[in-house]
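Take a look at this single chain in structure tokens; it is the form predicted alone.
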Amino acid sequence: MPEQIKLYYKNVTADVIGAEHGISDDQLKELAQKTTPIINLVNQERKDGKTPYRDLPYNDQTLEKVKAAARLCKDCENFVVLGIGGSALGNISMQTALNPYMYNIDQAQRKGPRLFVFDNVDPAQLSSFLDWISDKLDKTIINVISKSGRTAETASQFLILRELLLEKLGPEGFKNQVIATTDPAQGTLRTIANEANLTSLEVPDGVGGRFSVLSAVGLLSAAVCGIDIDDLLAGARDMDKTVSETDFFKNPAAINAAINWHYYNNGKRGSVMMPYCYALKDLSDWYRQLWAESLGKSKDLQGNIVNVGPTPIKALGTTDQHSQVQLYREGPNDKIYTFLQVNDFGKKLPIGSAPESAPELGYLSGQDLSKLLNAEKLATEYAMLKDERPCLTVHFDKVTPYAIGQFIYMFEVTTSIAGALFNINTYDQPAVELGKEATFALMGREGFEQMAQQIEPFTKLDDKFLI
């Protein structure tokens, strides 16, 4: 069996950081008693079909459809994903994690087409790309991802690319160059896909975007770009067994959730994820959406106003040792830190010899750069612990598809258990809707005229406050 990722939690205990900020043995036992019924609850919800994201790694039918769609892209030179939030972050994080840094630039390092993921509507960004891609459209596949097809950002991107494709390649070219990932039966994008006879994949029912990375939403771009999606899903299935374990002390998702819940209720309401590996940096973005959208809720399951939610914060080692660690060590002790550490980076890069004029750099000479990176992690962790800051570490033997599948699944189930501990609905996102509707109103969508009138006073700048 491939190497397992492991969660190390000793550095949140009172034995390491003291009684004021650390978790005592008795507190850990209390957390185990509180969380064990939650593990059983989450497992039962899965059996009852209430958390369909947990079955995604076992969906062979989707896997075969994704592979078939990927084969249609074998001759393309550019693969473009149009999506936002959960339709984009998983694609980005897997590409960064599992393909070389120079993947898009160096053809020798590529196992597939260049990948571009557009998760914003910045006109300067998209215009620059369109100027470059406009004479390459016949070698470009566009994957538009939207459950409904009515998300303003993705719809606007798609309409721009659709018009360009129709202008340059005609209706047949549009059909051949677009893959739609959308609702299996209904919605605007499903209607467009059916009318144009587009190749299509399905956004699974009951799976929110932030939990969808192991579905066709995230798997297609991975497969097209040469990532082994069989291994990715195998890692997730392996972790499924571990995080279904009812013994609290053998279940990393339960321990992770319980520790984060404990610290939130003891004044540490920020949750920093800090990979010491560039390849893992975009998993922090994926984690931010998963954690924030799932756990930030105004009401509990009984309808009481609670306004709960830990704030996820991204950082990158060693970069942010020089921009954030000053705050983390000497600022308010109101955060918990999760480091991601890699043992084997897959490359050896010895540091060169020091010039005679700088003998003080000689201690670095001949040592591997990976040793320095992990020494920086350990040094930062040591410094944080000296200031009684609670630290977790997720250990990777290597960054592989199998390990990334494990990581994704572990944090998804961590989120489910944390949501149950907070007694909130982990899977809805009601606060997102008002902003969407206000955008519709400001853009003149039919049916939102009254809201547009309500918004109007807020859109006018008051010169008294403009300096």
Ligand code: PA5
The other form holds:
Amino acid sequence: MPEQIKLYYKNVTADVIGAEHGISDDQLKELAQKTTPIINLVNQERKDGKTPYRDLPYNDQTLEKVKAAARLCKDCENFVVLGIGGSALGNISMQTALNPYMYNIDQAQRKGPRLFVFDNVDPAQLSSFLDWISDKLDKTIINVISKSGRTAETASQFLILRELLLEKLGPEGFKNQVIATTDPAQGTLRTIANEANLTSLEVPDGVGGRFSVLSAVGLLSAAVCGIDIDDLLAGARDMDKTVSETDFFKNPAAINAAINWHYYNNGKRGSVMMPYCYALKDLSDWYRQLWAESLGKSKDLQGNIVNVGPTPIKALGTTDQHSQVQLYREGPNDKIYTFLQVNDFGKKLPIGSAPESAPELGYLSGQDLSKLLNAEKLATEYAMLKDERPCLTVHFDKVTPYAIGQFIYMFEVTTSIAGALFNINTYDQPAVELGKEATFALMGREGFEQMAQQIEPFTKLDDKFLI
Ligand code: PA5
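For the form predicted in complex with 5-phosphoarabinonic acid instead of the form predicted alone, what are the coordinates?
Now the complete complex, all chains and molecules, led by this one.
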């Protein structure tokens, strides 16, 4: 059986960081009492079909369709994802986690095409890319991903690429080089895909963007780039058993959610995720969206105004030791820290010998670089604990597709349990929707004239305040 990722939570207890900031045995028992019915509720919601993301790792039909689409890409040299938010962050994080750092640059290090993910609409960035790719379009697959099909960023990128493809390769080329991932039945992108007879994949009904990484949204780019998606899904299925466990003390998602909820209610409103592993750095970005969009809500389930939600913060060890840790240790004790630690990096890299003129560096010589990285994690954690800062650690034996599948599933279910503890709707994002509609209004879309009028006063700068 492959190694499990594990959550270590001793370093949030009062025994370690003291009674003022640590969780006592009694408080932990209270958290267990409060959370146990919520585990049951979340399990029941899953049975009632209210959280279809829970079943994604079991969807063999999607898996087969994704593999078939991936086979269509076997000769391409470049794979371009157009998407944003939940339609991009999972793709980016799996690529960073599971493929080598020089994947795009060094052909010898990759098992698939180069991968580019565009999750912004910066004209300088995209123009630079277009200058490079425009004579390689016949060897390029564009995967446009939008569940709603109406997101302005993705739509505009797609329209630019579509025009370029039609100009360079004609309608047949456009059809051959584009794969659309969108709603199975409705939306603008579905209409375009049907009309142009594009290869298409589905974002299942009821699965929100930030919970969709284990659907065709995240699986296709992963499979095309040589990531073992069978193992990824097996890891998620394995974690499903653990996070469905009704015994609070055996369920890492429940403990994680309860600890985070406890600290939020006790003035620690920031939640820092700090991997000590470059490959895991973009998972913090994925987590940031999952946590922020799911838990940041103005109303509770009864409609009361609560304006609740912990602020997820990403950091990277050791890089941010030299940027953030001063604040984390000596600034306000208003955050909880989740480190990600890896035992085996899959590579040994001994540090070279010190020159005679610098014998003070001799202590490093011959030691493995991973030992230094993990020593720095422990040293930072030790220093934080001295300052009574609560620290969790997710331990990875190795960064494998199986472990990443476990991690993704564990944090998704943690989010569901946390959302239920906060008594909010975890799965909507009304505030994001308003911004999308305001963009339509500013860009002159029909039907949004009234909103355009409301925004009008904000579109002009008041010189009095411009210095
Ligand atoms: O989690 C979410 O629902 C959002 O972040 C969406 O993924 C994001 O806004 C992109 O939406 P769409 O896939 O509809 O283009």
